[in-house]
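Next up: just one chain, as structure tokens, the form predicted alone.
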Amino acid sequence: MATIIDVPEEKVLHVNNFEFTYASSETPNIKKLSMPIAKNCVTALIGPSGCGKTTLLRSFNRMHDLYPGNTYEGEVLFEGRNILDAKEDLIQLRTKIGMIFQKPTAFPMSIFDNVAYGLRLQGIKNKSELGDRVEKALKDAAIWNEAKDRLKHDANGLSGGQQQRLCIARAIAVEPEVLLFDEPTSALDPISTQGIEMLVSELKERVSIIIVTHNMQQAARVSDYTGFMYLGELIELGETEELFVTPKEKLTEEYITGKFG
């Protein structure tokens, strides 16, 4: 049995009996999983390596469709529709549900062009509008002061922490509803990690965030809700402080107290 609270906030995503199976697998890697994702909150997914948390995260904007043979079942409801439907516009979906990867992925182009990339795909060509949107995104990602005099410079000249904030700016420039963070600080130093965590806390004012992290302390610091996953199942979802202090499930308690992992 799982313990899943019903979050009091409005839901930005609602997962119902969701299953995911990799093409190379004969059995589902995510099994009959149901959970609400609260709007304008941070939801963390924790669990041991291989438990399915990144697999689940990448299902929320259909990243698995990049590889043939993977299959979904069940529902992931977003804006009143099931995004697992075969007719879903994946380009539009990934604009609304953006992703920040574990390793910063700055494109081999200027800082400005990195942030403007998605805007141009949306058909925005006006130089003034592009400039305003790029500046706003860089400010919202807390990298404007470091980048404003280097906008025409190669983005790969930035440090790792700066590149990760640039990737966040690129994602939020197109005004998504949801941001997916896949262990966004695992390759960063402690100071850069602190900066990204502060940014996550600020961004939830305008976007809903789901973050996969191997670091339980990070989950405790940044999230409003935490879900613990094990062997492709959601064992417990609750308010972060309550889940870490008084978990309802024995397996959750054993994981957060270090008895396995």
Contents of the next structure:
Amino acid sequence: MATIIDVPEEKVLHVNNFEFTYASSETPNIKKLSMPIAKNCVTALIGPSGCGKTTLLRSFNRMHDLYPGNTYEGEVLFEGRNILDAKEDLIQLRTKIGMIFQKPTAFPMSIFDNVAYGLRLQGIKNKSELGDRVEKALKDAAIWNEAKDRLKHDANGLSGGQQQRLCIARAIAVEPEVLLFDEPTSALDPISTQGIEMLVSELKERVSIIIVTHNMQQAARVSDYTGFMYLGELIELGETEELFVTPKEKLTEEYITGKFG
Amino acid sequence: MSVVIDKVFALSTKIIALLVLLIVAWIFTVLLQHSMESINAFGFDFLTETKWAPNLEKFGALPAITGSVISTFLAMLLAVPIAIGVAIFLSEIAHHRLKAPVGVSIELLAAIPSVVYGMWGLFYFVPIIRDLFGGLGIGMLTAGIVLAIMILPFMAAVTRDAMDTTPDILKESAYALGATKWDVVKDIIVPYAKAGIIGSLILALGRAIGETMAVTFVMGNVHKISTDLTAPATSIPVTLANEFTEADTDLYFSSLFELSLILLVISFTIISIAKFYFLRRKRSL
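Having seen the form predicted alone, could you give me the form predicted together with its partner chain?
What follows is the entire complex, opening with the chain shown before.
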């Protein structure tokens, strides 16, 4: 069946018998899935299109709640509670578990206001505090040098790679515990992709990262643990190197050697 | 052979397209031509004169212009907040089962002919206004309300369409930072759809200012500027609709043409501004 290792590190998230069903579906799109997410590590989720990796990722910040009729079962433990609980404060949860999307999503406002957005939502109004935290976030996202002279300019004037780093700055400005990356480089050129990958490796010092990617090399380069998903199930979770060099499951081996996918 | 067909096709579409330009120029020329007598007789005073006395051969457009502007302003004042509210509800708040039926009914409302709004206004709103504010119930206030109800569906539908163009991923990005629905509407959707919203407001404004049938019933056709919104008044289209059949002198006739010329210029200006917004939006996409 499935080979899922336990991680030696502290677990930031713990998925237990998780099931997810889209409103339009009669059977679960993710079936009885359990996995640990190690703290201050990068966990990659790979698998063919439609395997449920993005669906799983979007469950961790309850993005599916924006659309009616989707249902969760089981548990996702975070800070000692099940975040799938109906009483979970989603506004709070999403400040703790941030997300980076497939395409850069700069808001129609200035660079500064983009990064300050999440901080202002939390009620931070003090100008110098906002300024400091925006600067720090931009530096941490390695875009300060390009942005510092045009903080007041429209963020849509930045290039795609710069915008994606701006989105990362915006997400880390609110100091989340976990960052979810949903194929963050699928719309970017190779140079920008490299920049984002380096950033992901640096950021894990402070946040735990889960990254969904179509690109197996990317998973191999940036992650500590890799999970292989197929048809809504987690087939294998292992240390990245081990999973790619000596996969335990036949399906994993077939996928990473390009026999299907 | 196919090259010839292509050329013939290209030429014929070109001619048809140029025909549109020609018609616009033609209408403008005819209006200008027929207005000349009035323009020569009154000059710019036509725009500022408040008397409209056909029996004295004295014509001033100010009451009609004021009537058009104020009734339109009133209509916008009432319709804009409601239309934007409806649009926000439909695009972001409404349950998906409510979205389609309400959306379709709004589009149906937008398809009601304006004369029906006028009759409905006369038989329904005039008595209400009369009871509430006294007077005849016919006048600027009633006209403003009927106009507001008439332009509201169009405004709401187009504003909703503009808001719906906001990419889901952009909204999700804001939600992912801990934004509430209200935050997303005010910080993401409205700024993103701003050009489209303003465009829809201006198009509605253009429709309101040129509207004839809906207000002819409830305006009163009295050429008088009054501070009392419930007093009977007139607007440019109302004057034109009521008085062309009575224009017994050349100067009267010409003055009516000059009024229509003024209306045309106002509408052109408004549509040009709207176009400017739409074009700018297209370029930025």
